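Only one chain is shown below, in structure tokens, and it's the form predicted on its own.
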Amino acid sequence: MASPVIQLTQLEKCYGPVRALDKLTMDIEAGPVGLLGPNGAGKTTLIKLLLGLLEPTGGGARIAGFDPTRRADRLAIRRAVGYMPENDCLVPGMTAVELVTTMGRLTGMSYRDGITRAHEVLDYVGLDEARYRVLTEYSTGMKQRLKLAQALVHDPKLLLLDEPTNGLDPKGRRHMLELVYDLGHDQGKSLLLCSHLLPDVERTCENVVVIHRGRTLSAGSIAEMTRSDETWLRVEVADRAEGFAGGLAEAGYTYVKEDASGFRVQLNGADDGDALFAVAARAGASVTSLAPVTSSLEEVFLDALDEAEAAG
């Protein structure tokens, strides 16, 4: 599939007087990307009319090279895109199996090629036991499995992701995250997670989109979204570290002890952290860790909204 999976151009939904998209313009490149942005940013808008379910008020959008306002670009949507929703949208009394076969045969499948794949995903994301069991005796995590199987059944190459760690305990949280990095990495395909948990889009995603009222805040790398613009490292050191921090003040180096073994140190000019090394030795210690120092996702996102909200 050609990149950019998504293309947005001055994209508005208007509900009343409310205006949930603002003349949205961004590209979303091939790859796992996170959507971030507070409740009412218009996420959830943005999903829904890049699957056709609503009208926009004004502009455009192409998903996988398609138009969601166009009914023959819809078929041809639902064929490339795989769509997991934030709310329970499963059929009472159909099986596992049964609710993922169909869900392929709406996509175009023959029954036999929907079945073959119903079983396929299932036992991808962990149900293969429960297959059979009716939905009304699922657990909240199964169900959240399932739904991400449903949107898997006819391989698509583009996942659109709403909230998929919903309502999970620790356990079912961490099995869904791994699943999701395994589609994004591993088995490369593109998706969109939406996401209020940034934790969850830092461990799975490489880029990042944040909207707010309906606009792009920022948008980019999360490597490059998460570096510092001073360049601090972490070091652990074993043995003599007080001795450690006096040879740091000799050299000129500004520190923080954070704990009994461990500094965080600002690095002068051009300097990658090789004279550490020397500055150890000569008090008699040695470095056990370095690592850069990084802020975290959740960090930068508050920073963003904070400047958003300070600039009207």
Contents of the next structure:
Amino acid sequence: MASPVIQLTQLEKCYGPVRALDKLTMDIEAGPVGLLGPNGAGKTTLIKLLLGLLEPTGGGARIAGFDPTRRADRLAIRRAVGYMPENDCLVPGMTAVELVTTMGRLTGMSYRDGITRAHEVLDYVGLDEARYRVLTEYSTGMKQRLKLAQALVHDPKLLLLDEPTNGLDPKGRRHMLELVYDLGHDQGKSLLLCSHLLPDVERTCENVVVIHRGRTLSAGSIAEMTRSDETWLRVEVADRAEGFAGGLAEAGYTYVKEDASGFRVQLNGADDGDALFAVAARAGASVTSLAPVTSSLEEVFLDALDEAEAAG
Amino acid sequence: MARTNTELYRRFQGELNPRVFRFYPLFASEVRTSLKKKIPMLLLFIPPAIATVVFCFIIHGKYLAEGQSTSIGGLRGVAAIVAQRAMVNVEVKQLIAEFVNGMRLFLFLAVAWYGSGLLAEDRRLGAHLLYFSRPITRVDYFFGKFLTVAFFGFLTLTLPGLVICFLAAWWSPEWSFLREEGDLIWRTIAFSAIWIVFICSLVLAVSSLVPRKTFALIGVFGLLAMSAGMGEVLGELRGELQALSVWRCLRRIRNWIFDYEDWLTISFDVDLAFYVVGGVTAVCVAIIAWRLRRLEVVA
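Given the form predicted on its own above, produce the structure of the same protein in the form predicted in complex with the partner chain.
Every component of the complex follows; first up is the chain already shown.
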């Protein structure tokens, strides 16, 4: 098994009395990983600590094999990692080609490599026709793609993407998610995607880490977290839905009526669902759909937050 | 997932080589971006260029007059003798001291114009986020910015001064300028270096404290005007208090460097002038260091 790209050990960061990260311990494996958390959860602080822009109060971290608290490692991290900030970060008066070339050169590229690479990544993110326009004329979607391009210019193995779909219209968002998906799945990049938009994480990442108040609430594969609860089924019936509801009650099932013809039914013990067809037949209804109930990432996220709130 | 982007991601095949001068790409990019605006460039650099040409002609005339016995420019008789005497009596040292004194204004305007937005606008627009996520240190960032403004200072003061010195050396008979007044080259470099370091530090320090370029411009002009005003008023009470005017301190240093007889009475010693200028520069550098640390951390 490959070593984790990010390792956090009892990582702690306090701003005066406020504890932004509270002894955070986790390993983040290679591949696309979502970092979820409500505002103030500590996501941005974590990214800054990983880039060496903040000093931790306690504990340690390793990213791409380097220790961000060591000055010498800090520069190596910034060479190995591509960072796409959340906020606008345009350099006034520059064009996209100039900005990306400068970022490449600051990372250690020659002028020729920098400019060649700038054109390649601007092509990749779809800014081919706008690359010589000054950045102040860019739309929000173009700015987001440009930020991704500058993060990619030195072809890093690990990308830290902070809210990449922020402020995008549906088309722009879809394009950005396609790029993120491509980078994570087809180009073999490891990426840490910070987002409060759960569908974005669900579409592009396989693993997710949920943090809240500087602590890890849950971490693991999205498929595992949202896997079906096999004790509940969603049943759709045609005709005589009321009769079917009565039949369920008579047979001792716990159920929730979701709409005019849909029910969520909890199975009893070793019941495999076939009995529901018998209930429907007795009520004169016909079952048109039967499927296990699955949780969305949003439900998992909200449940985890509720549990954390309840636990204090 | 359905996909619409058709462009391919290409791997980078080259190498990332850590530079010795990591600030250089930042410096080069800032200079290139600054020079995109043509009107400020014309307003700030054409007058020093014209002045350089005029002073070069005067020096050329002096050495021409020294080399000729009876005529200058086709004139004959008394007029020729008077003109020739006048040209011969021109002192190159005096001339260069006057020249660099006049160019201070353009140096100040150029550095204030190009430097006042360098830190303020980076912070306002969030550009520091991009820079500090790259393998550069705060020192690299500082040098990238400082050298950018220093470059414009160099163009308005050091370069014209050196052009005049080199042309004087070239035109002087048997390189007499180098033999007799060659130290003027070093004096010009020393004077412009003091000015550039002082003004650049001041402008960058103010720029690091305010959120916009306009505020930085106002701040720099305001600080210097306040300092000059205090120096003038309090200097009437006690001569040494003239040193509160940084402008006057720099003038005192100019007089000392060029061994120049100034018509203006300056009632304090050159040591005090150096202490004031050095102290203000040190404070400015400390402010920049403090603000850059915050800039990186807040990033």
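The structure displayed is predicted, hence computed values, not measured ones. Definition used throughout: the rigid core is the maximal C-alpha set that superposes within 1.5 Å between two forms. Numbering follows the first chain given and starts at 1.
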So, does residue 251 move by 2 Å or more at the CA between these two forms, with the core held fixed?
yes
Residue 261: Cα shift of 2 Å or greater between these two forms (core-aligned):
yes
When the two forms are laid on each other by their rigid core, does residue 9 show a Cα shift of 2 Å or more between these two forms?
no
